Structures are given as C-alpha cells and as structure tokens.
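The chain below stands alone and is given as structure tokens, in the form predicted alone.
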Amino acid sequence: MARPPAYVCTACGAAHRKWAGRCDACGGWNTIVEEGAATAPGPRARGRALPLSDLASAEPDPPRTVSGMGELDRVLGGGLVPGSAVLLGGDPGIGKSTLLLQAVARFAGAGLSCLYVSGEEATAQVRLRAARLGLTAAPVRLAAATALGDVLATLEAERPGLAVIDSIQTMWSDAVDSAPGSVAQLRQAAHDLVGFAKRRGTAVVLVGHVTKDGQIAGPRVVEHMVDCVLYFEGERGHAFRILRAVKNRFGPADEIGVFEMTGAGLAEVPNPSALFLAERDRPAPGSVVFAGIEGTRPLLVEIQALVAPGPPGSPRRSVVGWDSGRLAMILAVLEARCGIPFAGLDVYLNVAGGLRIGEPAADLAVVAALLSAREDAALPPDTVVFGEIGLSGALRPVSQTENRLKEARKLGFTQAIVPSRSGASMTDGSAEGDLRLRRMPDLATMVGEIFGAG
C-alpha cells in the first residue's frame, strides 16, 4: 500500500509531514518541497552476525591512483582512491567541465580506464571541448545519457576505473515517482551510484549544481552518502580558481588547489603565495599581507581596505572574500577597545585574487588594513601581519604558526606582527633567519606601536 507523499526541505533534508514556508529544522525560507510517494517497506529480512575488530587492528592505506596534476592530487589526499565517491560543486561556466575533463585525461594517460557520462551535453560537444584542450589521444570512453538505468547497466558492463557523471542532478530513476533534479530523484540516484562505487570499487565523480547560496543543490544527505565533496570556486573577473575540499575521508579536509584559467585550460599554480602577491611592487595605504593556512598549506595573500567619506546615514560596509559578519565585529572592537570610529565612513574590504578566507587569524590583518587607510600610513612591504582578536581586545594565538613564518621567509619577508604568545621560545624582535618578529599583547598595543594612535 502506498503512503501519503512526504515534504522534504532540501537545504537540510529534514522531513516534514505538510508542507510550510519555512523550515523549522534550519530555518531556510521555501526551501520544503514534496517527495514522491514511496512504497511500503516487505518484510523485515533477518541479519546476521558481523566480524568485529578492535582499535589495534592494522589497516594499510588504500592505494591511490596519481593524476599528474599536482594541485588536484592534493585536494583528493594525495591521489584517487578506487572505489571512493567524489562530489564537485560550483557555479555555473566556472569551469568544472573542463577540469574533469582534464583530469580524467590525465588518469587515462596513468593506466585507469575512463568513462564520461553526460547528462547535459552531447557527446559532439564533449569532443569539441577535448579538441580545444588537445585532449583527443586521450584514452576516455564518452556518453551522453540521463536514465540512472542506462547508466548503471553501462557502467556494470564496462567496470571503468573511473566515472564522471556530469551531472547529478541531470540523472532520473523510473523507480521513483517524481520529476528529475527532484530530492527523491538525487538521493535515488546518489544512492545507486555510490552503491556500484563500494561494490566494484570503481572511483565515482559526481558533478553537483548550486544553489544561489553557493551550496550543492539537493538534500544534505547527498553529501552524507559521498566520501569527498569539492567545491570549485573562483570569480568571474579573476583567472584564478580554487578548488577546495570540505570533506574528505581519505585526507585533510579544507586543503585547496590553485588554478589558472588560460586558453588552453586549466594551467596549475604550484607557488600560489607568489602569484597572489605578483602585482604587489610597492607599499599602499590600505595593503597588508596576510600570512594564511589553507589545508596544510600555507599561502600568502594581500587583503586591501578602503576608508573614505560617505553619505549621512548607514555607512556602507562592503566585503569580497571574507566574512560581512566578522568585519563588523573587528569595527565593534576597535571602537569600543582603541577609540578608534568608523561611524560616517564607508568601509570596502578585498582579499586580492579571488580567494576567500573563513580563518580568523585573519582579524590582525584587517585590522592593520583599515587603519592603514584611516590614517593613508602604508606598512612596510617586507611585512606579514596574522593573529586573532578577542573581543576584549586581546590578541589569540593561532595554528602552524611555524609554517606561516616559514612560507614568509621564503618569498622574502623580513618583518612579522604576530601575537605575544605564538610561539613560547619566540621574543619581541627577536630573529627566524631572515625574519624579525614583533610580538603584540593586545589590540590597543599594536595600534599604538604601528600607527602612533590608540
């Protein structure tokens, strides 16, 4: 007997019995939409007894297969491992076709056989991008198809290495009773397709639209089932691209690789710190470098500010790449702490290059960028800035300080404004090689020392 159909929220995959306005397990506004009806459950079938391990039990590490592509072997934990299910998401046209495709070339050309499925262009179309990348002499199998049974019977035929399924929300299933891209039809469709991965230990890569949030359309649960979820960031105006990893069982979360799009593709970035930093050829008001981690990466970027005049009323408060939420809080702090106001003046914040960060060793950094364009006081060039603020006014230590000072010195940086405790054999200007360090207790110490106010 059937039941009733159900109304499932596709931001968190809660489910609901009517449907609502607003979600009451995440609070996303017209996000429920019904679910197919679905059949009764048979019978319980009786189980039977599992083999138990302990925590000793040794385990050796999957085998990887190597792509060749440095930037993309990093983000996967080093390697593709068979068997392992892996969802990309990102924006519409910001190249997530092209790099599979290239990706999959270069697993072709290590020995794995490849199969590329298509739910949204022809195979014609496919080719005509691999002619345009030089692809042709790649060993890849192609097909376009949206039944999630064709697929199947294709891919239990073949056994490829490797699958990409471009994309998921294109894949429809005749067992369930709702239209394509539907929650019903992606978590049918998620399901089966991860279940062939576990079971021949073939490598699944499943494409993902997003919603206007940035967020992989679909139910939650999508992301549950997979083993790794990848999102491919960039923007529009920048030629770089950011590919980061936001699960990842087989390996760091949060690593990112570096791209460049060019007209041959995507070309990587291996020293991403200089590239970021390769229009930066002499000191501005308003310029700081950050020192960040992105994964086990370090990585170098500049963060601009702009403080001018605005208009009577609301001042305006403008972020690209980093959080609106965060930036307000810093602005609460420097007022309320070191007297410092920005009532009246229009704040714009950047993070050059395209990239976003979400860590908040961030805060000291902006902080010295707005107060450099307050006071029109450019810091030195040979500077990085990195710490966390309280909202008291003290400044926090923050992770891989070693790392960060490493990659520093590297790229030729002489000075750091760091917090007081990031390091216990560390004193102030005392020297890392090259590198001289000058350790700030609190907030109001740093505005005082570095801009001669507070």
Contents of the next structure:
Amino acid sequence: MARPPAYVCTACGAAHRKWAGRCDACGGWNTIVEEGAATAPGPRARGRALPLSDLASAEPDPPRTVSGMGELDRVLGGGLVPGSAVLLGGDPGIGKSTLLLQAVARFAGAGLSCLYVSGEEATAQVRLRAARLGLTAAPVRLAAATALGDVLATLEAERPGLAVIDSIQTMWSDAVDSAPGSVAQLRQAAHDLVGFAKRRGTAVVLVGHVTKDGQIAGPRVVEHMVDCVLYFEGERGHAFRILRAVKNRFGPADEIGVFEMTGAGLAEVPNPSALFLAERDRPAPGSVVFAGIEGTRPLLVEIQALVAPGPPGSPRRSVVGWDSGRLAMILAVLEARCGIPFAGLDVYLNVAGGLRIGEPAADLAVVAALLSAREDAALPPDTVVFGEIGLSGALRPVSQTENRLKEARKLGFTQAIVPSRSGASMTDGSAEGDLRLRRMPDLATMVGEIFGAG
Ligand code: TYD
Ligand code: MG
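Now show the form predicted in complex with thymidine-5'-diphosphate (TYD), given that the preceding structure was the form predicted alone.
What follows is the whole complex; the chain from before opens it.
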C-alpha cells in the first residue's frame, strides 16, 4: 500500500500534510515540494533477537589524530576520531574552505591519508588557494565533483583516513528525484557519506552553508546524523573567526577555537583575551570588560553600551553579539528593582570583536555598561565584571569563578565586581594575589556602590 505523499519545505525541512504556497514554519514562499512518495514496507518481516552486550564491555577510546592546530584539535575534543562524521556549518565566505584546506594539509602531515572533494570550486581554484596558503607540498588528494555516486565510488576505492566534502549542498544523487540543494538531496548525501564513515572508519567532514535569511535549517536537517557539529562564525568586517562545537559525541560541546583571517589564511589565536581587548583604549563610559567562559576556556571581552535620548514613543533597542530578549529583561529589572528607567532612551549594546555571547553570566557586565553609559561615568580602570541577575534583582554566582578571575589577573586586571557568594574560598576585598574582589549581594547595592545612584 502506498503512503500518501508527504510534502517538505526545502528551506527549513518542516513536513506538511498537503502542498501550500507558503511554509507556515519558516514563512518561505514556494519552498514546499513533494518528497519522494516512498512505499511502506510490506508485512513486517520477522526479526531476530539482537546480540546484547553490557556497558562495561565498551571498547577503549579510539585513537585520535592530532592536526597540530591547537584551536581545531581542542574543538574536536582532542583530535579527529576515526570514522567520525563532522558537520562544519557557517555563512558563505566566512572561511570554511580555507580552514579545511589548512586542516587537511596538517592532518596529511600527521600521517593521515586525506581526500578533499570540492563541489563548488574547480581543482585549479583549490590549487590556487593552496598555493596562496603555502600548502602545495602537502600530500592531499583532490577532486572536483558533485555526483554523489562518483564521490562514494572514489571513497570506496581510496579508503582515505579523512575525507572533506565541500559542500554537502552541492552533492547530488540521481536516486533522489529532487533538485540539488533540496532537503531530500541533502539527507540522502549525508546519509550515504555518514554511512561510509561508519562502515570504513574514514573520518568525514561535511561542509554546510548557512545563510542568515531562513536557510539556516539547510544543514540543520543533517545535524542529528553526524557525531560532531561545528559552526564557524564571525562578523564580515572583523578578522576574528570562532569555531564553535555545538554538538560533540566525542568531547565537550560549547568549546571554541579562535582564529584570525589574514592574507595568508587563518592564523590561530592561542590567547584570545589579549586580542579581544587589544582594540580597547582608556576606560570610557559605556565600556566594561566581561570575564566570560567559552567551553573550558576563559575569555575576556569588552561589552559596549550607548544610551542616548530617543524620539518619544518606542525607543530603539539594538543588540549585536548578545540576546535582545535578555537585554529587555535586564532593562525591566533595572527599572523595577532599582528605579532606573530607560523609557525615552535609545539603547545600543555591542560585544566587541564580533563575538557572540550566550552566557547569562554577562548580565552584570551588561548592567554595568548600561549604567556607565547612562550616567556617563567610566568604571574604575582595570575592572572585570561577571554575574547572573535574577528577576528579583538578586545576583547569582556563576560557574568557574576562579578560572575567570585567574584569566583577569593574568591580563593585569586588579578588581572584579562579582555576586556575593562567588569564590567562596576567597575573602572579600583582598584574596587571590593582587585582584580585589568586590562582592555585591544584589543589583541595587551594586548600583549604589559603583555609580552612587539607585
Ligand atoms: P572561504 O574559505 O572560501 O569561505 P567559505 O568556504 O566559508 O565560503 O573564504 C573566503 C574568504 O576568505 C574570502 O572573502 C577571502 C578570504 N581569505 C583571506 O582573507 N585570506 C586567505 O588567505 C584566503 C584563502 C581567503
Ligand atoms: Mg567554500
């Protein structure tokens, strides 16, 4: 018996029961197509009982290959796992191909046989880039192809240790009756390539383009099939690039690696705090240094705020690098708990360097930046700030306090404004070398102590 046809949105992957001109999940027009009406399996075949094992019989840790690019190896969880499938997502032009070409050259240098399949650029173009990056001597095998069957046959013949597919969106299988780049093609290509990785022990890296206008779901539909999902992020105008693990079956998620795009490819940034603070000059109103944690690594970044009178009615709230819902919450708490209104004031908030912060620990630094901008008063110099704010105005300690303080001390900061119960082992006002802790029980106290208002 044939199943009724299913419809799927090629932009976001949402399933629909019937065709429509507009996808109500992502709002895209003309994106819904019929998915190959598969036939249901016949009468259920009788199964065999599966052989079972227990947890203790787990195999030892698979040996990983280390590329020597510390920023990449750490994000992978300590090197590349054989047979693993990795998805590398990111905006077009952000540097995915550059990163992977540099990475395969390093992995090849470490003794792994590497194959690079480009579906977007001709081999000559890839060679040109390799020449520019000074990698022509690396023993990397190269092919330009988009036919999935050909790619799989090549992989089967070569059995490399690492295969890069750049990009998954360009792979095209004639077994699937829909256009290249559609969700059905994407799924098929990912399924076959991940299957190959598991079968033959080849690590496979799939590149997936993400675009800001709704296409974000493109690579998302294959996220669940792979072992590791990395996103390569950065602002176009900035040279910094962040490689972020959002899923990793073989290591911690939320780990980041920091790179800088230079004329000769991506350079590793082993000490990102110094880099993110390098552009900062003297303490200015509205500028606050937040001691954050990305994955396992502390990272100091500058948070900038600008508060200016706006037109009556609805003032502007503009945020770059942070969550705008969280900013609305902070403004509401400041008004309700400290009596500091922002009505009639435009608020701009920016995380310097193009970094995106997701931690609630930045709350207190954001408050400090907002108040510093509003009162036109700079914070004391060499001060870092962190802590989470509750709706009651209470301040909550955050994880890894000591790590944050250690990084701040390393970079020459002398004072930290933190929630009361932070760093239990340290005493108030002194402690931890020459870093002075200023503990704040709640928001109102902090506002009074630091800005003499509230
Ligand atoms: P690319 O790796 O092609 O991006 P993606 O594969 O994510 O689409 O990167 C392209 C950009 O990187 C392009 O704008 C030029 C820049 N770039 C450099 O600045 N320096 C370099 O050495 C290289 C190779 C690229
Ligand atoms: Mg590319």
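Only a predicted model underlies this, so the values are computations on that prediction, with no experimental measurement involved. Positions refer to the first chain, counted from 1. Here, rigid core means the biggest group of C-alpha atoms that superpose within 1.5 Å across both forms.
Core-aligned CA deviation for Asn30 between these two forms: 2 Å or greater. Ala444 shows a C-alpha shift below 2 Å between these two forms [criterion: core-superposed Cα displacement of 2 Å].
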